[in-house]
Structure formats: C-alpha cells, structure tokens
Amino acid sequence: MHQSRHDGHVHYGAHLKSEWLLDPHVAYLNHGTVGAPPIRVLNERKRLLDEIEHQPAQFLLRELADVDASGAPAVPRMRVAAERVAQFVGAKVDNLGFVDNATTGVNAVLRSFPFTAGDELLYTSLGYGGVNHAVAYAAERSGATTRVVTLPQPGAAASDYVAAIEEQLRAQTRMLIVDHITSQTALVLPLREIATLCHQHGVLVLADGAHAPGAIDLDVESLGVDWYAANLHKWAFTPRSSGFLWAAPEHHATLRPTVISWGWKNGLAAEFDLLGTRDPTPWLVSGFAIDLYEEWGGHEICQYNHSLVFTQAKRLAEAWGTSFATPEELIGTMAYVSLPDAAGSSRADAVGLQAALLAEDHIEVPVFADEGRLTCRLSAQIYNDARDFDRLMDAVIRRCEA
C-alpha cells in the first residue's frame, strides 16, 4: 500500500489503482455497479478457498454454521463474520443474516411475508428494476396489489421525498419498499424520516440498502425500518456476491430465506447461514475486507469519495452546459449528471455512447436515457481523482462537437 503522508494516513488517488486488478488504462467511474475488491481481499479469499479444500467436510459441515455442527467451534465461522459485519453497519448480530445480495434479501422478505388479498405494496419510481419485479411477483402470488409512488427527480429537497410518500399512503398500504440510496439516480433518501412517517400510518418499511455499506456511515438499528437488505460487495471491499439482511426482532418468526434447508425453524442465523453447499468465502472474508477498509481510512474514505464526486459532478455539468442541483446532503459516493443535448435522447443513444466511451476512450461509466435526455451516473472510489473525470468531460465534449 502506497502512503505519501507523513501522518501515516493513506493518500488517495490514481496511484492506489495498483491495489486493484482493474485495467490501469481505463478510467473506472462505475464502482457502484458491482463493486471491485482490492487485491489483498482477493488473496485472502484464495487462502480461505485453499483452507476449505484441505479438509472440505470439516470446514463446511462442522465449522461453518450452527446446524448439525457436532464438534464445531463455539462460534461458527459464519457467525464470526456476522459479528464483524454487524459492528460495521450498526446492527445487533442476532438480527442479521447473510444473503447473496440485496435483491436476494428483498426477495426473502417479500416471499415469506404473509400478505393477503386487500393488502397493498407501495414502491417508488426510483426503485431498482429487479426489486420492482420481486414486488410484483409477491403481490401476484398473494392476491395483494401494487402501486408506485412517483418521487421527485434529482434536485428536490429531502423533505420533498418524504412528502411525496406521505401523499400516497392509504389505509390498505401494508408495506413500503424504498431505497436508501437509489440505484440509477444516486440519491441518499431520508430513510429515517420516511420510516417514522410510515410507522405513524401503520405501514411497514422494507429498505433496499444495496449501495449503502461502505459508501455512507451506517447505523441500521437507528433507522427505524422493519427490514434492511444490503450489499457488502459494492462499497465495502468484499468479493461478489456478498450481502446481508437485517430484520427487526418482531419479524423473525415469519422471515424465511429464499432457499429452505437444514436450518429451518432454528432461528435467523441457522436459516440464513447454511442454504446448502455453496462457496462461503465472500462472507467469510468480509471481516478482513472491513478491517482493510478501516485501515485505509474508514470514514475518511466516505468523505473523500463524497467530496470528489460532488465537486466533479458540479464541474462536469458546468462544462457540459447542463445543471446539477442535487443538494449535497442527498449525495453519497455517486452522482447523477445530465449530458449535453447533443449527446442524444434515446435509449439507443445511451447504449451507443456508453459503448463508445469504453471502447474508444477507455472510460467506464453508465449512461441512461431519462425523460428525453441522456444522463450518466458517476462513482468515486479512492483510486479515482479529478483526472478520471477530466477524461470523461473532454470525451463527451469532443463527441458532442463532432
């Protein structure tokens, strides 16, 4: 690890790219999509994989989880990892189970909750598409109904998102499914205020926190939601795929994983930690990854990434002649910026531009068609600096002027 400050703190920027396996020739402004674990984490995972193969039955049947673990250690390996993750995200370990990813966690809640005909599931216009499909499926199989609440586009105040949800709550609304950080538009929604409002109306809250751990300071227990599903592989340095599901104690009795196996009815830990034979290393290495994250700065990582992406989003919008009006309090480590009108307006234009930026300019950034114009979602990680954003700014201007 390169360090260039005399105070022992890590100096962030392009020189850190050597700590990742990322192509050094690509300006990678898309960390938020699927994450990217540092090389040291990948090496630790390889070590664990070798350890498993040294005695697979001992490791997977007797040491991994607390199901039929005769002769197992006092704390199974999955629970050791869960303890570290719980500490990192501000959760009680008894309320936390591991899932493949946030979408899997959301599915576990929706597919096990006892919805009945007449119940309404409310989701938002800024929600993740895969999760929206899960909402539709849960309603279809239970006879419940769904409805979407239209949330403001980036540029609105935090209170506007709360107000928009309040206007749409009805007597039959049983559950709200809402992002903590929206996937495409990269907004940090006021989740605590939304949860308080919903509970005042008797509405349960399922939070999709896919982008939150490692991107913002997180204290799950204090958010007041009923369930919280999140990824560790996006911003918390863990390998793909690795996520967790937090559930308030009153919901444990009805909560089941998407795969029923040996832990059935033995408690949240037993049910979620062992879903059958699979590779457990993405979760087992999570403690190592979190330790590395904190060694490299922890909260300082959040601050650097936030400051970099917010500053550069404003700069790019100005250079492109567009506007960026998202309040800073709603920005984490990603930002949503409009491209010039000359960039195009259709989904085909978006797909073509994203492909050209990667193939010809060696820039990885997601491009979308949204309300008749193209937009892009910028991610900032500690291996990025202003030069990566300069490349994107210049490439878009050059293409629009051609």
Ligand SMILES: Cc1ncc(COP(=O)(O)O)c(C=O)c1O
The other form holds:
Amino acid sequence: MHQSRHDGHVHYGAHLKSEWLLDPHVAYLNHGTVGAPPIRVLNERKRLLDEIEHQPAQFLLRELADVDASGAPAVPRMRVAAERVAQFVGAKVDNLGFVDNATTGVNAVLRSFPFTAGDELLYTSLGYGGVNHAVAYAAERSGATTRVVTLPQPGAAASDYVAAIEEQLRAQTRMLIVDHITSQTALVLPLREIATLCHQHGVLVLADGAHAPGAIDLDVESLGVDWYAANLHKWAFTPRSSGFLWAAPEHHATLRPTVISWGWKNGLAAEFDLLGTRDPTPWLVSGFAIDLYEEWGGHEICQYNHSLVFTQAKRLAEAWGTSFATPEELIGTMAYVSLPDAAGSSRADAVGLQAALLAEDHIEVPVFADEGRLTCRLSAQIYNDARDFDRLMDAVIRRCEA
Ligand SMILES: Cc1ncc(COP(=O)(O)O)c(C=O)c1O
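Give me the form predicted in complex with the named molecule now, not the form predicted alone.
Okay, now the whole complex, with that chain kicking things off.
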C-alpha cells in the first residue's frame, strides 16, 4: 500500500486516486451515481474470471450454488460471499439473496407480492424514477392502486418526513415503497421511524437502500422493514452489478426472484443464487471488496466522506449565494446544493451546464433543474478532497459571471 499510514489510519485525499482507474484530470464528484471499484478489486475479479475459465463446469455448475438445498456443495461460493456481505450490512445470511442491483431487488418484491384489487401501493415524491415504474407495473397487473406522498424538499427536519408519510396512510394502504437515501436529493430518511409508524398502521415497508451500503453504517435487521433492496456497487467498492435483497423471514414463502430457475421454492438462497448461466464475479468478489473497504478505514470512510461533503456543501452554497439547510443527520456521503440563479433554471440549462463542466472544466457532477432552479448533487469519496470542490465552486462562479 503506497498511501501513508499514521496511527493505523489511511490518509484520504487526492493521492488515493491512483487506487482507481478514474481519469486523474477529472474532479470526480459523482461517485454515487454508478460507483467506481478500486483497481485492486478489479484485479481480484479478473483473477476470479480466470479461475472460472480454468474449469467452467466445475465452478459454475458444481461449486457455485446449492439449488436444491441439499447441502451440496457443502460451501457454495455464492453463500460464502453472502456470509461476508450479511456480516457487513447487519443481516442474517439466510435472509439475504444476491440480485443484480437495487432495481432488480425492488422488482422481485413488487412482482411476486400477492397484491389484490383494492390494495394501495404508496410511494414518495423523492423516489427513484425506475423504481416508481416498477410500482406502477405491479399495481397495473394486480388491480391495485398507487398514490404518491409528497415529501418535503431538503431543509426539513427528520420528523417532517415521518409526519408527511403518516398523514397519507390509509386503511387500504398495503405497502410503502421508500428510499433509505433519496437519489437526487441525497437525504438519509429516518427509515427506522418510518417502518415503526407503517407497522403500527398495518402497512408493509419495502426499503430502497440503493445508496446505503458503504455510505452509512448499516444494520439491516434492526431497521424493522419488510424488505431491503440495495447496491454494493455504489459505495461498497464492489464492481457492477452487485446488489442484494434482504427479506424478513415471514415474506420468504411468497418472494420470487425476477427470473425463475432451478432453485424455485427451495428457499431464498437457492432461488436467488443461480438465475441461469451468468457471470457471478461481481458478487463473489464482494468479500474482497468489503475487506479492502474495512482495511482502508470502514467507518472512518463514512465519516470522512460525510464530513467532507457536508462542509463543502455549506461552503459552496455560501460562495454561490444560495442556502444549504439540510440537517446534518440527514446527510450521508452526498449533498444536494442549489446553484446561483444566474446558472439558469430550465432542464436545458442543467444539461448544458453539466456537459460544459465536464468538457471544459473537467468536473463530473450531476446538475438538475428542480422547482425552477438549478441544483447539483455532490458526492464525496476518499479520493476527493477540498480542492475538487474548490474547482467546482470557482467554475460555477466564473460561468455565472461570464
Ligand atoms: C434510490 C435509488 N434507487 C434505485 C437506484 C437504481 O440503482 P441500480 O441502477 O443500481 O438498480 C438508484 C440509483 O441511483 C437510486 O438512487
């Protein structure tokens, strides 16, 4: 390891960029969007790919998964990986199955849950568009209805999000689909409180934790939700596509993966570990990726990223003459910041600014048009430091003055 260590700590900042394949000239402030695995993880994945090719039949048919839940192979490779992931996210391994990504996990739940006509699926105004489509699809097929809860924009207190949901729960509400960390607005919602509230009203909770593993400390079993779909490839250093779906034991019997294969009705592990022939290395390398994440600091990574993005969000808003009022407890490793009025207001302005920042200023950051003004979502990862944010701050000011 070439980075210096003092007191057992890895020093974070720009020098760590060499641990990634990321373009060294680009200030990469968009780690959250699709993640970025460190080179060491990519190399380990290549090693696994070679190992598979040495004896593909043995590896993929006889070592990978226990599809008939017979106990053979004694230690299916997918379960070894699942054990490590389960430990990392605070889950019991028997409640955890691998999926391609959070979208697939959410789809598995929504497409197998026995909704009936008259059920209502409640989702939120801050939810992820692709997931909202899956909600609509599940309702359309079953004769259920959908309704959206309008959640406060960033700046509100945690309790305001719980109150907004409480106000919209109805006798017919069957399931709430809610983010743990919202996508565009980057809010860490009070999921435990939301789940408690919903269960008091007899409403099931499907949590979309796409951004959570590796971004915040996670203890899935204690959240009190019914299902938790998440990605490892965004913040937990794994390659794409590697997600997992956690389900409370009482839901295993009705839960099906999006693809039915050999493990049908043989338990969650058998059903999810083998969905036909495919590349299993994104999941199999997850233990290596999590080991590296922990070697580089684990919780300290969350703390560094959190404090960097929170500090810089406030600083940028001040420099841009906008405000950043999101309470710190609702911030993980991303922050949603308003741009100056002079930056524009339309979707075309947002697209143009994002493209210009990348092409001319070599800054990767997502820009949105939201309620008549432009905003950006900042991500902080351990290869970032204040200088990346300085570049964004100055580039936006320069463009607004031009
Ligand atoms: C809240 C949320 N849900 C779902 C997704 C989709 O993730 P994936 O494409 O890995 O399924 C995202 C991606 O940013 C997200 O932020």
